[in-house]
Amino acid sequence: MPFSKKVIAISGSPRSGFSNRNSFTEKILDLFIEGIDPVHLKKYYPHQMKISYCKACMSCWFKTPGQCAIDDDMKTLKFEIENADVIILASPVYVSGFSAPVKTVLDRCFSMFDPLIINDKEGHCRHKRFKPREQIAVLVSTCGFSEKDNFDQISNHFRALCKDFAWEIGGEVLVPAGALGFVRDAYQKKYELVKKAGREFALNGLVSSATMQKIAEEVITPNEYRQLVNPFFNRLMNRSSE
């Protein structure tokens, strides 16, 4: 039966939406959303859209409450933000943590915020959304190493968001090893459970625990990726260099 929640997916890799290049994160993306079968989704990719940084004007808390000065392509992003149902950050693991397109979108929903703290049901200091309402977050990610560790950092990221956003946890896809996704047949197991991860999520709201540690499972050792790959990037710095 098809999803017939509203879901957006923010597709953060700057390699994402272009016929000509490949995005290890978008693939995993789409076969998540694919297990999903969602009848509304609209996916957007920032990198390809003009946003700019927030300026930490406080415009939208004290001159135009809820509204940002900033006139461009993030008063559509945020529109759908606020009237989705499902969230999807998908974002490549860049320096630790989320890419720059994704994060320039966090930031600029400052706007999204009353200026008013308030406490949360843990005691905790928040501000309290302006315009409220139930939704669920995902996380999708990749890295370019080989452990799972490496998403320690973008992980604790996102389950503070959900906690500012006040949005429910709804799982987090996450795939290490990501130059494996390039090897023909490597990860045909790990696409299927990406698949089922999506099924779950429409039919409970959530990711299975299961589901996600297989997902997020380590198939190689560090030592036998370090020799798998860096012989791939040794032609690529030879041929570029010719």
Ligand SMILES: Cc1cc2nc3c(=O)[nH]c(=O)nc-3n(C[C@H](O)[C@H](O)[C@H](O)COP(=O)(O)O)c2cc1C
Given for the second form:
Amino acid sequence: MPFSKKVIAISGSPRSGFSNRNSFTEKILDLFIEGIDPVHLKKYYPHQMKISYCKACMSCWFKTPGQCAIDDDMKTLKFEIENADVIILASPVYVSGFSAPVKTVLDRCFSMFDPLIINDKEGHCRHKRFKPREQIAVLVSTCGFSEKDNFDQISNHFRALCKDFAWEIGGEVLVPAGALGFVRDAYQKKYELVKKAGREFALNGLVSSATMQKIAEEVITPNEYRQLVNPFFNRLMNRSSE
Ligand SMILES: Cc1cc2nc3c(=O)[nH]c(=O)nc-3n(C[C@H](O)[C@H](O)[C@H](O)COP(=O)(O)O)c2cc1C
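Could you switch over to the form predicted in complex with this ligand, since the one displayed so far is the form predicted alone?
Every chain and every other molecule in the complex is listed next, the one we just looked at coming first.
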């Protein structure tokens, strides 16, 4: 059955969306999307758009509620985020968190919230969305190091965001040891699992925890990874040994 919900994917690696650069995060994102097979998909590359930082001028709260004072491409993207059924945030781990393009988009979504503070089901302080809508979010991320705990911060941030935006959590597709993406066939099994995750999501609105765990599973020890990657880096730096 076709997946007819409106899907928006935010491809947040600065390497994504260019024909001459390989973004590993985008590869994983595309496999996940292939598994979903959505009828309505819009993919955005925030680093290729004109999107400034939030200036914290608070106009969107107190001067023109719900409307950002900055006139740039975020207008389009905000509209798409507000009107999508499914939001896929794809980001490489950058200094333990989201990439700057994704973080900038998130900050600029501030105008989606009413300043008045409410207490959510757990009693926690939140801002209500001006235009609430039932939405599901999925995190797709890759990182350079081999351990899956390198996703701890981005994953925690994602779960907090889901509370802020009142998004249902649809799953987290996290692939460590990104360099293995350049080793032929090393990640073939993982790629199949990522597509499976997409199919599960299309079917149930949720990726099973068994599939998420297998995708994030470490296939190489930190020591083996270092031994695999460092000679390559040494060559790039014209150094002879580790
Ligand atoms: C600015 C920068 C910061 C990074 N920080 C981390 C990090 O904290 N932890 C990590 O495991 N990898 C880190 N990496 C590696 C990337 O997460 C990894 O190579 C990722 O797969 C890149 O995805 P892409 O090919 O889609 O850009 C960093 C890379 C860059 C460029």
